[in-house]
Structure formats: C-alpha cells, structure tokens
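Given next, in structure tokens, is a single chain: the form predicted alone.
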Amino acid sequence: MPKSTFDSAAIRNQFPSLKRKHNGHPMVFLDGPGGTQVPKSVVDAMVNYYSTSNANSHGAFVTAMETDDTIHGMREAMAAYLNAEGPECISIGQNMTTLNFSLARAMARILQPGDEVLITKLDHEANRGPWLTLREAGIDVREVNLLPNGTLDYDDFKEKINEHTRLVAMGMSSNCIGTVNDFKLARKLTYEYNAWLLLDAVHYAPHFAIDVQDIGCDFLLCSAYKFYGPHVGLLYAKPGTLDRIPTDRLRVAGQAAPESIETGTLNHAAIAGVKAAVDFIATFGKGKTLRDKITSAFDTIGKHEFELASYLYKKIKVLPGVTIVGQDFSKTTRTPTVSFTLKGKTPLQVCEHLAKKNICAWDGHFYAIRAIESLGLLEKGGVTRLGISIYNTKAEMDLVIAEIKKLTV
C-alpha cells in the first residue's frame, strides 16, 4: 500500500478518545458508520456554549442573542459543507429520521391517491419506513430491486420511475456496504417526470464532498454525529421547496423555511459542536474560503480513508471462508466501509472476538434490514461491518487482518 502522506499521530491526538485504553490495550474504532469519534474542539466548543451562552433564542439579552449567532453560525457553515444556496436552506432535527418522519407527514397532505413514492431495497430503514407510511394515505409507494452485487437495478429503477411519480427517495451511499449509487442519473430521470429528489446521506456524507447546487437534489438528509460532531439531524432544501408543504408546526413557530419544519426547543450546544465538526474537517484543507477548505479536504480525506479501506479489502478477501459482500475497491466511487461474512461463524461471532482485542465491528443489518434481507443474509445475521475513519491506521488494519485471519483457522 502507498505511504500515507497523513499524520496519523496529530490527527489522532485531537481526539480524546483514541487515548482511551480498555484491559490495558487501545481502542481500535472501526464503528464510525454508526458513529465517529469526536475531536476536542468540538467538545470545546459545545462546553464553552453551556459554560458562556446557556439560553433560549430570541432574546433581547446578550446570552440570547449568542444563541442566536450560533444557529446561524452553524446553518452557515452546514450551507458551506452541502454548497447550499444560502444558510436558509439548513434545517436542524433531532435527527435525520426524525426530519424525514416530518417531511413525508407533510407531503402525505399535498399528494394524491394515484401519485406515486420510489424508494429503494438498498436504503437505510429511514429512507424507507417514513415513505411506506404514505400507503396509508393511498399512495403507491413503489421499490427499486438491489442486484446481488450490491448495487441497485437501475434498468428497473427506469421502468418503475413515470409521469405518477412525485417523489424518489433514495441514499447516496450504503450504510451496510458501502455501494455509492448513481444519485445523478436518479436527478436526471425526476427532472424527465417533473419530480422530487430526496438524498439520504448519511453515510456519504463523512466521506465525500458534496454539491447540492451541482446534484440538483431538492431534499438531502444528514446526521453530524457521522462526520465527527454531535448528535443532530440536518436537512437540506432547495429554495422555496420546503415552504411549499404543510409542515407539522405550532402557531407560534417559524412559518417559513428553515424554522417551519423545527419542533420545539433546538439542542443548542449540539448545534455548536456541529459548526466546530465542520471547521475541524475544513483545516485539511487550503482555500481562501470554508467551501474552498471542505472541498479540499475531502481530496485529503478520501485518499487517505480508500487507502485503508482498499488495503483492508484486499487482505481480508483472499482469507479461507470470508466473502466480501458489496463492491470491490478497484474505484473510488464507493465508501470506506468493508463488509464481509466468515463461514462457519455468525457476523456476532466475528465481532465478538474482534471486542476481546478492543476492536469496536458492527454485526448485523445496520437498519439497512431489506437490503441484508434481499441478499439472503438476513437470517444468517446479516454482515460484520468495518468502516475506515479519518483517526484510523495501517496498524490497526494490520490488527484487525491478523484477528480475523485466527477466525479462519
């Protein structure tokens, strides 16, 4: 594998974390796509919040008013991570799926029955489960096929997409293998049927730059706790979309986009932290502005996470016994994430020997349950799922090889 021009050991110190020892050995993460590590500045900034400017918004007084500032603060740097049009088209949730759950009780008011929703078998179960809910109110909420490859059936996705459909919902990427899907045909074929683009993407997100200008997409989820900051859900409009739908909201709240689609009390240290990921991810970058920054940093990132990812792939695939489910890493377009079975062993089994060496794996189907289901794994348990984080090492691939290679004996 090519030398990492990465500093491992100055990101590494960043977070608080990775100096964790459990059984008087490290921590090896390797459990980012349900969640990264968090550096200090973004602790920071969320400790500094309650520990200066602890209010409610819309004041008159000073803490209030620092409130405020750091909404829009952080709706202006989530503008620049998503190349939004402006910090009006960020919206802040208690999470993504709380905010999709939202947007389909929204539109379930404005569709007819007869109108159509395309979701796909590859989507997170957030992506799926507010969507099917619709079926209640007689709209036709219809699945793209996933290949057993791991990609989606795009011949099917152009015979079920017609003048019916109002909305596509699908992910940008898999959260359980790591395919990246070809979110730019689905915009092509929605501008064809005059229709809604909704993206998920969560786990695209952490490891990609993304242009919502570039995609076209009207409607794109993500969660910060992904990209190394605190648990909170954001949303993406396009101009005057999300004002176009009856969202759930009270009297007394913002009746226009962003705040239309916000319930209550907003968790503003979170939102601190949000802004302090963003900046944090911005400084492997070089640009004069943020957007400048993101975009080279995840030029950065990404070489850095796909040599990893690429060089876990490789090692673990040619062991007795364990099958790769997904796509190989022969191309970029896809996400650090290496997912695998062992014969003879569950995907718990796997994982639970990983823990006795201090490696945090997920097991199971990642609440991407239909795509696991639809490629006869679920049953089985689903996969042993490993994802690759700006913080991890060639060491700890090397560990992760060297235990997974015992399994197979």
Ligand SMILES: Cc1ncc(COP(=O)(O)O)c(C=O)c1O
Second form
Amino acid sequence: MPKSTFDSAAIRNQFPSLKRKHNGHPMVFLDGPGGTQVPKSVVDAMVNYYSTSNANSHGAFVTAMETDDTIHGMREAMAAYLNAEGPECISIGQNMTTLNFSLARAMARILQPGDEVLITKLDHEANRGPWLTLREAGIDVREVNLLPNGTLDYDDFKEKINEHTRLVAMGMSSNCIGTVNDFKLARKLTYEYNAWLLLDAVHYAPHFAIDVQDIGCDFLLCSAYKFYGPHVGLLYAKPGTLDRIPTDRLRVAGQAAPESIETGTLNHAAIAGVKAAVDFIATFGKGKTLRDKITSAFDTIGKHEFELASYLYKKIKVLPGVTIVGQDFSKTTRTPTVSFTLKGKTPLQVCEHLAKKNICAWDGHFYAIRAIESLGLLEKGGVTRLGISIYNTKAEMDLVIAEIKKLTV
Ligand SMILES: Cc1ncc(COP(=O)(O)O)c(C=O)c1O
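What would you give as the form predicted in complex with the ligand, now that the form predicted alone is on the page?
First the chain shown before, then all remaining chains and molecules of the complex.
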C-alpha cells in the first residue's frame, strides 16, 4: 500500500510490468493515454475470478451467484468513482467505442430528420464516428470548431447549438493534446435547449475526480484500461435516460438499465479487474467512504502528475525546433499529456528514437484525427505524445528530455 506521503518506489513496486527489462534496460511507460500499466492487485482479481468463480451469470449455484456479485460489486465501485446515483446507472461494454455505437444506433430510432446533434473537431473518432452515422437517417450532425491554440471555439458552439439540437456529444479532455473542455458551459447550453449531454471521459477519468451529478450530464463514457484496469468500456446513464432509448436487445436479456445496452456475456474476469482498479486508485486517498477516498486520491494523483508534466513541458518547450501543440501548463487546467513536434524529424522518427531507450511513446493522431487535421498536422505525421501516469518519475522525465535533446539540431 502506498504511504500517505507520495512514495514513488512503493507505488512502482505494485506494477509487475515496471520490473520488466528489455535489452537489459528498464522500461519507461509514457504511453498512458493509450492505456496504462496494471497493478498486481488488478491482475490478482482477474486470476482469482478464473480460479474460483468462473461461470455465467444469473444461475442458482454458487459460482453463478459469485459472478453476479462480481458484476454488481463493480457497478457499485464505478458508481462511487463517478458519483453516480447508484449501480444501476453503470452499464458495461467491450470498450467505449462499442458502447457509443450502440447508443447512436438506438438514438437513430428516436431522432427525426431535422433534429440536430452537435459534436466537436477536438474529439476522438469514438465520439464522432457513431454520431456521424446519424446523417444517414437525415439528422444534421454539426461540428464545433477547434481554435489554433487547441481549445474549442465556444462562440462557434453557441452559434451551432439551437432548438433543434437533441444531443451534444463532447469530450471532457483531449487524448491528443490534453485540453480540458468547458463541459460546465456545455451543460448550461444543453439545458437551455433541452438537449442531452454526452461526455467522453476516457482521457479525463484517469486524472481527475468526476462527479456526474454535479456536472449534470445525461451520459458519460470511460474505459478502465486508461485508469490501471483491464479492457472494459463503461457507460454512466442518468436514471431514466437509458430506459427511454430503444437499444438492440434480445427478448431474453435485461430490458431495463443498466443491462438494456449490454449484449451477450460480459467479460467477467475483467469486470473483477475494474473493481480492483477503482480500489487501487482509492488507496491514494483518505476518507470514510470509497467515494471520499477517490476524490481525495485524485488530489494526490493530480499533484504528482501535474508536477512531472509541467517539468517535462518547461524543459522540452525551450529545446531548439520543438513546438508544443496545445495549451501551456501554468494557467490552465489540462491533463498531464505533453504533445509536440520537432523540426527535421517526424513524430514517428522521434518515437523510434525513444523506443531504442525503451521509452514507450505514441506518434500520430491517436484517432483524434479531426483535431490533428484541423491543426494542419495530419500530413506531417501528427505529434509525439508523452503521457504521465501515477507510476512515472522525475528520473524518467530527465531521460526523455535528454533523448529528445539529442535529436535537436
Ligand atoms: C478520448 C478517447 N475517447 C475514446 C476512446 C476510445 O476508447 P475505447 O478504446 O475504449 O473504445 C479513446 C481511446 O484512446 C480515447 O482516448
């Protein structure tokens, strides 16, 4: 267990993959926005499920009942994670993209030609593609513009939302350049026009505490593999909302929320792992309830991640030929994700160089292709992205800074 003060060694010790060496050297994982490493407690929970309770759900025998408990326990943990009204607000899917496609397919059945949906140019395709399919049903899908500084154009947002808007689908933060969006303003505007607000929290949920009731969103999606868990997608739906949507469902399956959007047998072992991931995060916080621990944990996690990311940002920013893409770290709330381009090298070449030192970093558009395109970087190979997670250290930052420095001219 980590101590109350930040004990980096103790935290790192919990991650089996951090002990791995490749070509005799340790690994440096700066690929968190693509998926974080997993602590042993999460691995153990999955192994334990298969070792003791493996069964299908809703049976009269012990392992089936334990499976039901595993699923319910995870819904309760995620309800605490998001401050949802209860476990019945948490639906489970293969990943965020699949859940969002299911939602869009269902909404296509209730929206009418002439209705409008508002998406953004900053979002990951997983929160654009499903909604763009609604154009086939005569729905007008409009896009909020992206400004060159990497923030959404809220004047454009105000112009494009109107009395025909039925849904606004936007990210809480950009997996590509770390911008945190003004989702409270989005909520205010969607209330004014009586539209639904759906938030993509995939890149936000690993870094900040989320309170769905405080935000007042109707839907929120996230993915456990971005917050130290296994590959499972999660949907929060405000009480009453999912029940109003005609999702694809079998006659024999649950007809009400949260099951009504879940198709087939779920990944039970991974579900056990998601609960363990929430419990892992809670160990960084204090308080009586799981929810208290989670909110307090994000103060600790956020402080550590921000310190490292702002240090990395300041050191990289001044290197010759480096252009940071996105907002600076001093005044704004943003995620600990540093994206940049380097003169004379493509993002892929930068990542290939870093990989020789076992530094795992992503290049490209990370499926936020519209954002990279709008910023004029698509033809240039996008950006190099360095994402900070709870297990990263200052020594790792110094290593990556030194390696990028070697590439500068
Ligand atoms: C912001 C954002 N939204 C959505 C997704 C898609 O999530 P999933 O892989 O669970 O479908 C990702 C994945 O990288 C993401 O970063």
